[in-house]
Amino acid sequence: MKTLNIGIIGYKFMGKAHSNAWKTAQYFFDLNIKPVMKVACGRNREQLKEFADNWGWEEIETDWRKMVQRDDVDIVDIATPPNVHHDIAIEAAKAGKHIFCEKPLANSYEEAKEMYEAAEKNGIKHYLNHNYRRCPAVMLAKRLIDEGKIGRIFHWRGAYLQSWIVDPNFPLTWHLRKEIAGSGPQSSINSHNVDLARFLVGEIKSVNAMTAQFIEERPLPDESVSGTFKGAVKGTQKGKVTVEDAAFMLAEFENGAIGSFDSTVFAPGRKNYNYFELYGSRGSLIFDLERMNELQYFSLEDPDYSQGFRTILATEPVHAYIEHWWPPGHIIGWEHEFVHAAVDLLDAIDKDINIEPNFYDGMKGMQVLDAGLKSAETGERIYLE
């Protein structure tokens, strides 16, 4: 069997996502080519060599430029903050790996596109790790729009909600500065609903944003504490937070659809509630992240005596993926997107074909967020180009 060596930057949670998605993938499906873990980068020596020997990585590097630039690595997965995405992709990009990306792509448009002209330039296969349009219930919401069950699109309502920064001790971790960030949920989780909207309903024609910053300063981090959210020890300084905590926008389709994204960190009992409606001519379809193996279904074409929401339970060998996981009715989990696009990038790259949300995505997704936050800033109403 052919093998691809992976070379991984970043350890903490999404290397762990990612390191978990690249040993389970050769155990559940029918691979041409075998992942190899060959080589975990990261600053921190004692904390990677820590990971790489849990995970199976078989070596481990400090600089993350010589290890794109070895001849023995042939994906490059960036599992990184956003603020170094772009820099790491064109490198990988110019010595001609395949990449697989943690989203957002980038901080801005315009990096963005950049990525995407240069992955395209070197005829590499570049993959965006919006994950959720790999669960089973969403590739079947997509499936019923296709073949015309919901009919013509009215409604998109998105909503992304969280809850892990409403007390004000949290410490100022690099999510909240936009050196790093880039944003705050805006691009952190609102990206994941605009690429689902995209992804659903087609091309996003204009945006009306508002944003909201509720806490404007947090307890600097203790460095000392290891993991992804490093505790704040009371007393210490404070910094400003630099990124918005919620944000609401409005959206025109091209298609004529009009739709609603709303992001927020400051929503208590929500831990990761991903959630849409989508309304049509005849249908409509809701999806919950936290219900992730169900898709809730109504269509105009039932009997009046009974119509209502049924929920299909996206667990049948007929629904994607699923044949390779467990019998009818046993569901699955979140980890096991990623475990499904690392499937489909090495199935790209073996057959040689195109592979979505790729980096063309991630650039029309970040165009769609830069929107927004001009539009909060100015108050206007934005037309994307």
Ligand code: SOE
Second form
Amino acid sequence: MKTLNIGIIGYKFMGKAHSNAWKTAQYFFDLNIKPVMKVACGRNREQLKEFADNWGWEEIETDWRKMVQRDDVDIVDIATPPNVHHDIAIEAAKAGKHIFCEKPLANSYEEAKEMYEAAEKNGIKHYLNHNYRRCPAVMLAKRLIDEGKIGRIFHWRGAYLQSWIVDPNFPLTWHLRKEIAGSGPQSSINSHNVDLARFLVGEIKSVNAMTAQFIEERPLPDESVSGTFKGAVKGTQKGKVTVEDAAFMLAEFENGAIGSFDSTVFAPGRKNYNYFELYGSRGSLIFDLERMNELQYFSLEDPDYSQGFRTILATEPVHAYIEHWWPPGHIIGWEHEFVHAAVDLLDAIDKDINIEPNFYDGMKGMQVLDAGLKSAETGERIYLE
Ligand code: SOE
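For comparison with the form predicted alone, would you give the structure of this protein in the form predicted in complex with this ligand?
Zooming out: every chain and molecule, the one shown earlier first.
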């Protein structure tokens, strides 16, 4: 059995989701290449050691530049905040390592473009983890669209709504600092919805957007408490929020469809509501991540007396990836999409084929997101070249 060694950078929320994926893939999928969890990289040696021991990473390393140069690392897994994606990916590409990178790809279109060019120039496989494409119900939406069941697409109504910073006492974590996060929900969550729109509808031609900031200052976080979403606060000092709290964007697609993207972290009741409605000349689709095993489908081909949205439970062996998991109705979860991504990257390397979404998709996505932020600043419609 061929093996490839993984080197991961980042050991918090995404480090855990990625570790679970690398560990689990071989138990449920027939892999031609088996991933070896070789080395985990991070700054805090103590927390890193605990993470590596818990998940079974063989070694630890606190200098990512050393790690990406190691001859015994074949795939670099970037599970860090987005401000360091660019530098790590460029070094990893130059060292000939394949890359599994968390979203958003980078903090600007320019950075993303350099990453894409470096990856292509060095002939590596590069995957960008917009994990929601690998949700079986989303793959079913793609299948229905590709089979012409939806016809010409008129509209995309996308939304990605969360609520974990509605509390003004939630601290100023890295997600709220422009120098680390790049921007707020526009990049952290709307990037997912824009990726789904590019996957299901097509390229975006122009955007109009507006942003809002509801809370300008927040208490500083207690970095010693791991678990960003726990919201641990240190002392009484406050810091300025330097990203938007919500971004609403309209878009014209190259194929003539028009659409909208609502993204906010101030939607009480919405926990991880990555959602889309898609309307076409022959039918419509609705997906809601909080009900991720289901796809709602309306078809104008149904007899007029029985037309209506039907809810399809995408847990049959015929649905993407499901045959590797459980019998019908034994639903799967958020973390399974990450396993699918690990499996597909290993397969892309084995077969020397491309995987999507990749750094090209990340570059195109950042172009849309940056244009949206520029439109919000100028009040103008921005056309993407
Ligand atoms: C926080 O908004 C977050 O963890 C995003 O960073 C992830 O990409 C998304 O899948 C869930 O929410």
